[in-house]
Every structure is written in C-alpha cells, then in structure tokens.
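Below you'll find only one chain, the form predicted on its own, shown as structure tokens.
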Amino acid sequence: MLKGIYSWIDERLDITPLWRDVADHEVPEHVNPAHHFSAFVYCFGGLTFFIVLIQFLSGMFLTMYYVPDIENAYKSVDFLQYNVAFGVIVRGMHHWGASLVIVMMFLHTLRVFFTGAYKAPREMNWVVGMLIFFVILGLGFTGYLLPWDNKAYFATQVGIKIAATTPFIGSYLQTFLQGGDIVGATTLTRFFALHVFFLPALLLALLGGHFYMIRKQGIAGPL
C-alpha cells in the first residue's frame, strides 16, 4: 500500500531524484564519529535541530489546551499538567527543551567559531545562523510569560525594562512588547502571537536558508 502511495506521488512530483540525492550524499570523514572522536562536536547543529522539532511538536500539543487570556491562562496550564493524559510529560519536554535548545545552539555557535566555519564562502550562513540564535532567544523570552504565574509575570517585567534601555528605540520596544503602558492582557496576547505564529514562521524560513547553504557549500572542515 505504501509503495503504491509513493508511486502515485512520485508520478506527479518526481520526488525520487530528491530522495536519491539525500541517500547518496556522502558524509565527510571529519564529521563521522566512527573515524574521529572529535567529530562529535559537529553533531551540535543536528541535535539543536532535533530539539527544535520536539519544541514544535510539543508546542502544537500545548496549544490545544492553552487559553491566552489573563483569567484562564494559568488555569489552562494547570489543567493540562494535572488532568490531561501525558500532559505533564509533554509540558516538561517543552519546558526543559526551551533551555536545552539554547544551550545546544550556544555550543553549535562555539564550534562554528573555533573551527573557522564562519569564513569565506560561508559568511552569509554565519549571519543566518546568528539570526536563528536570536529568534530562539526570542521564543524563549516570549514563551516564559505564557503560564502567567508570578515568576513569569515579574521576570517578563524585568526583561521588558532591559529592552527599554536600548538606545534610541528603547521606548518603542517597550510599547511594542507590552502592547500598552503595563504588562497585562494585551501583553499576554501579544507574546502568545509572537511565540506561536510570527517567530516560528521566521525560524522556519531561516532554517530553510541555513540548510540550503549547508547543502550547497558543504560542511566546513577543521582548522
């Protein structure tokens, strides 16, 4: 049955050459842990992407129960955690994954920097990678407020006040993030929209460009 479905799709989209290109693509020896133990540092990028996928999938599950308003946000998170089957596991994966993806992204960035992988002809991929890093930090910041508990509320106030100290555009950033003069209902709705729609869309676009350039330029070798 699966073979018939694949044949039906292949007749219309000609996907076989794409799969053959992926399957036959040789992995450079310097990134193969079977040949060099130090090659494990080249796995940080792939591990980061794997955690991003987990964040997407677990986040999609969480949005099925989360209510983005100040009256029901905390109640919906509490219900998800203690009344929904496997809810505590999925929320735990999303919660800890948010920290782990930043750690892995930081390690990946260090590997790229210390192996000189940011040099020509990969300068543009370095820029895209740094943009991905900033988007992931933005996802962590906007997601922190969503449980709408005391820790999230006051931590977000601190974060917004830090943003407000940015030269020239600080006041505009503060108004944009808060959605008004205080951290309130509009702030929660705005952070939810940024966290679920705008930043993930931007992240997917940047990841697409990042992987395209890696495929065209190859993986940089060691120094």
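Numbering follows the first chain given and starts at 1. Keep in mind it's a predicted model, so treat the numbers as computed, not measured. We call the rigid core whatever largest set of C-alpha positions still superposes within 1.5 Å between the two forms. Compared with the form predicted together with protoporphyrin IX containing FE:
- The Cα position of I9 differs by 2 Å or more between the two forms after fitting on the rigid core.
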Second form
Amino acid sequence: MLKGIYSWIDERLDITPLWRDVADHEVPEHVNPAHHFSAFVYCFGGLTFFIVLIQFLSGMFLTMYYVPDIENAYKSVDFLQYNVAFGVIVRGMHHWGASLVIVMMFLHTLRVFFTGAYKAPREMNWVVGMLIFFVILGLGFTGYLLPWDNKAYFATQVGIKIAATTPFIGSYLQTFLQGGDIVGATTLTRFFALHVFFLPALLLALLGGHFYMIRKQGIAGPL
Ligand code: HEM
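Cool, the form predicted on its own is there; where's the form predicted together with protoporphyrin IX containing FE?
Entire complex below, previous chain first.
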C-alpha cells in the first residue's frame, strides 16, 4: 500500500534521486566518531541543529497558550506552567534549549575555528555562520522579554540601553527596539513578532544557505 503511494508520487515528481542523493552520500572517515572518537567534535553542528528543531517545536506549542499583551502575557505563562498538561515540560524544554543552543553553537564555532574550516573555499559559510550567530542571540534577547515578569522587564531595559550606546545609530536602534519612548506595551508586541516570525524566518533561510554550501563544498579536512 505504502509502496503504491510512493510509486504514484515518484512517477509524477521523480522524488527518488532527491533522497538517494542524501542516503548514498558517504560520511568521510575523519568526521565519523565510530572511526576516531575525537571526531565527535564534527557532530556539534548537527547537534546545534537538533536543538534548533526542539526550539521550533516547543515554541510552536507555547504559542497555543501564550498571549502577547502586557495584561495577559504573565498570566498566560503562569497558566501554562502550572495548569496545562505537560506545559511545564514544554516550557522547560524551550527555556533550557535557549541556553543550550548557544552553548552548542559556540562549541561548533570553536570546532570550525580550530580545524581551520573557515578558510577558502568556505569563507562565505563562515560569514553566514556569523549571521546565524547574531540571529540566535536575537532570538534569546527577544524571547527573554515575553514572560513579562520583573526579570524580563529590567533585563530588556539593560539590553536596550546597551544597544542605545551604539555610535551614530544608537538612539534609532533604541526607538526601533522599544517601538516608542519606553519599554512598554509596544515593545512586547514587537519582540513577540520578532521572536516568532522575523527571526525564525531569517534563521531558516540562513540555515538553508549554510546546509546548501556544506553539501556543495563537502566537509573540510582531514587535517
Ligand atoms: C544554529 C546554528 C548552526 C547550525 C545548526 C550549524 C550547522 C552546521 C552543520 C550541521 C555543519 C556540518 C559540519 C558539522 O556538523 O560540524 C556546519 C558546518 C559549518 N559551519 Fe555551522 N552551524 C551553525 C552555526 C555556525 C556558526 C555560528 C558558524 C561560524 C561563525 C558556522 C560555520 C560553519 C562552517 C564554516 C562550516 C563548514 C565546516 C566544514 O566544512 O568543516 N556555523 N554547520
């Protein structure tokens, strides 16, 4: 039955070469921890991606309860945490995942740096990686405000004040981030939009480029 469905689709869309390309692609020996244990450092990028997927999934479930306005944000998070079945687990995954993704991304960057994998012809992927780095930090910064508790509010004040010290564009950046003159209702709406639409979309596009380049250029090494 499944075979029938598969060949029906394959006849029309010729999908076999697509997955064959991935399935038949050999893993080079120097990146395979089964050959040399130290090759586990080459798994850091994939592990970072795994946590990114967890963040996407847990975040999607959080938005089923989260209400992005200053009256209800805190209450909705409180309700999710203490009254919704598995809410504490889903929120916990998103909370701890947010820190873990940064740790893993940092380890991955160290691997790329110390194996010299950023050198020609992979310079562009290093640059795309740097952009990904800032997008992930942006996701952390915007997500932190969403529970709208005291910690979130004052941490965001500090973060925005730091951004305001940027030479020349500081005050514009501050107004842009706040959505006005103070950290308030407009800031929460804006951070929510950045956190669930703009930055994830940007991240997906950048990761698409990252993976395309890895596939085209192959993995660097052996050393
Ligand atoms: C969400 C963040 C990121 C994810 C999911 C990710 C994912 C990956 C994956 C799966 C690989 C294949 C090799 C490996 O796993 O080590 C890779 C390679 C690479 N990444 Fe990332 N990456 C991220 C962030 C970064 C950052 C911040 C940089 C540097 C600024 C970077 C630069 C590179 C480069 C240059 C390669 C090619 C390395 C080689 O060919 O050996 N990546 N990335």
